[in-house]
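Only one chain comes next, encoded as structure tokens, the form predicted on its own.
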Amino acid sequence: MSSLVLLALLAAPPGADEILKRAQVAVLGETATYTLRMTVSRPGKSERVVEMKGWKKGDDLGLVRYTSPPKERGTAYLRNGGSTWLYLPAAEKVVRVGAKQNFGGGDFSNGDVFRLSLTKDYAATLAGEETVDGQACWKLELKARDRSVAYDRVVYWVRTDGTFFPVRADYYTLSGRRLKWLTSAEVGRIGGRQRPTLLTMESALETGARTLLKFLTIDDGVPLDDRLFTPSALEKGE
């Protein structure tokens, strides 16, 4: 093999699904625990602050439960698989929600916030370079693979660093109109390595509107029970 072939073949992008891969676990590992803090601001309102707890195992489970304020502590959310449920303990009420639904009354989707699989429910193309917010990025075109995904397309940005940290993410309907865009910044050492700390999902719909999730704790690779992420898990509490 030729010095230029090498040179050639060490200089390409790694493929649109392992770019993809990376990114999504550069976050949060496969299976974490971690504390986060949800602000949600609306234009002339006053802003709604809730902190939580949550537990991840995989692409498929997903459980986080309010801490505070105190009026709502208790309040969870789980996704196992296909369904999510959400947990009123006032009404003491386990009820089912849809993964398109906002989640807490935010900018996040159920789906958002509990991270689902990108690499299962989109095709991923490479679609080029850019600089976003001044980092090089990989630009991803991501289509649905079916009409039961959240999004009909997603283009998604990369940091080209090594890093594989998401930069942002711009979500669109099926009739092409923009309905909002993610961002990922506040670099930061958490759980024991580098990672984005900040997450703000802004609505492309009503100006001013936004949502940021804040973590507070990262800790990775933590062991947890498949019997956590249950119905009937939500009403016992941590």
Contents of the next structure:
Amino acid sequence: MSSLVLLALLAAPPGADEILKRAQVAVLGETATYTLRMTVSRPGKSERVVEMKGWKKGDDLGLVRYTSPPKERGTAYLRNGGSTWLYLPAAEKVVRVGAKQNFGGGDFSNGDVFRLSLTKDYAATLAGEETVDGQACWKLELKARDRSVAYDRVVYWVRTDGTFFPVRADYYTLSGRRLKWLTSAEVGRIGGRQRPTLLTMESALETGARTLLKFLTIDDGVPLDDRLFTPSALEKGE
Amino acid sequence: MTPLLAIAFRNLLRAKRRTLLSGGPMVLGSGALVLGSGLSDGIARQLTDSLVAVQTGHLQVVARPLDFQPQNSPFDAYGLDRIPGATELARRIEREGKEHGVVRAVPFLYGRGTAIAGNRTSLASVIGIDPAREPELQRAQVVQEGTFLPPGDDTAVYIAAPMARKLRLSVGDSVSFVVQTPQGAVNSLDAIVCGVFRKGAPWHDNGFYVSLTAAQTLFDWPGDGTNVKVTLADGSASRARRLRPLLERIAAEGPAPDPKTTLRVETFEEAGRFSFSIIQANRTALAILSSFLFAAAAVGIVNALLMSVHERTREIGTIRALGMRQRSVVRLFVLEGFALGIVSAVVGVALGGAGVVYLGWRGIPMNTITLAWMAGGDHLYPILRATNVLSAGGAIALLSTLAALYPAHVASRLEPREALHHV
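Okay, that was the form predicted on its own. Show me the form predicted in complex with the partner chain next.
Okay, now the whole complex, with that chain kicking things off.
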């Protein structure tokens, strides 16, 4: 009898919070440096491609510097706690920007890139299992803990195969309208382990608008000094 | 008419060419003054009417940050912070202010976001209004297509013609708004275009009018607003200033705003500093232009009358020899200046006035962005005021009279004996 209980416990899926926590670090570790290429697509317009280098420490510290194209090189975004800053090298100015403003003219918001701490901001419940893009997934219903969180509701699909790779996330507004969705269809070996390497955000309102984030390199676990994530460091450059 | 004045008029007719040459600049000057005043008043009226009807009313209650610094922008008039219970505050102002000349007090909610239609997006000013109680706004934002916002319809949106073009929207099309609520969440509203309004002041091009309830839901501020617009029976600035303490008392008795903000009662002049700075700049420019016109006309008159004295030296000698006193010679030449001024002023203001009436009827296209910002619209309609006609005409007549003093003095100093020998 006791072995049956033990088997049942072993077969039971992890709790919603545990799934969420594991999925959060599936792409980038707690601390990481990375390079990525962002491609912004708008119907009828040529694609905008930007390459950047980023640093991340926990949920609240993040820094991204553009490395190309040359005319945008040096542009940088910094997230420290509840504030986000933008550095424009041409103007030699650091300006504070909203976390919900779009990041680099694409479909990701600054908050999406630097801080969307799902575990802190949302109460998660397991809503069942579904197959998404051919992958068996847990479906998590995330409800914002308060009305200051960007997206009132997020539906999150995470692979059940033990990798905890996020497959898709749908973001909803307060009024219940789906605003955009994120997919991570491509998985590759990068930075010493398998992980999703291509994230695509598509707008549910603006027809044909989408933004791709392709990770080129990732280095997890690199010790980073907190002083890197300050507005004064932002101006000094790398 | 005194005999001297009759002689003065006759002298003007005797030397038609000289009269024409000296009167011409004054005709042009007085005409230009009337036209300039008409343009300046037209701009002032357009900016003030638009400000009062669309944004501030004659007085407004608005929540301002404690460290609020106006940016000299037309958007300064809008509040960005919450007036708690704005709807109830408006009701109280209307009820208690009725006997003091308050015609209407209406709340509205102003916020910023993004408008999305198909694959087109634009920055948007989303303004939640109570359409049944905004007759002035309805008149100012003239329907070009469809209808004004229907009362009670929380899915309708009324948009500006330039925005309709930009987003390729027509009546019946749907448009979505995405905003960040003041608390931080992202929210959206799907609406159907009920009407398109004609382009007016360029800063209203991004305006999307929705029902107050829809805006309150969108920005997650139920029952609240950013401004309470108060319309008075007597819309003068002095009346607005006198009524301010009453509104301040009523506002202070309502729910307290966020501690980082304070409720302020502003007259339309205070709230619309941007518009009044344009009006003031125009008036200053007109004053400078007028002074140059006056100076040029004065020089012309002095010159023409000195020539007249020179040409009529023998004549002056004769009338002096016949016993005319020096004082009478002065009077004669001053009256000639006065007569020239009167005739020039009448012709000038008639031409200038006709120009103002014509342009006021046709409108002057303000084709560039700068001009449209300066005039508060894509057309400028000058206005003719009696005070402008009288002051321009009076000023030219006075100038002409004063400018004649020196030549008159020169003429009176001529010795009859020498003057009679003048060739």
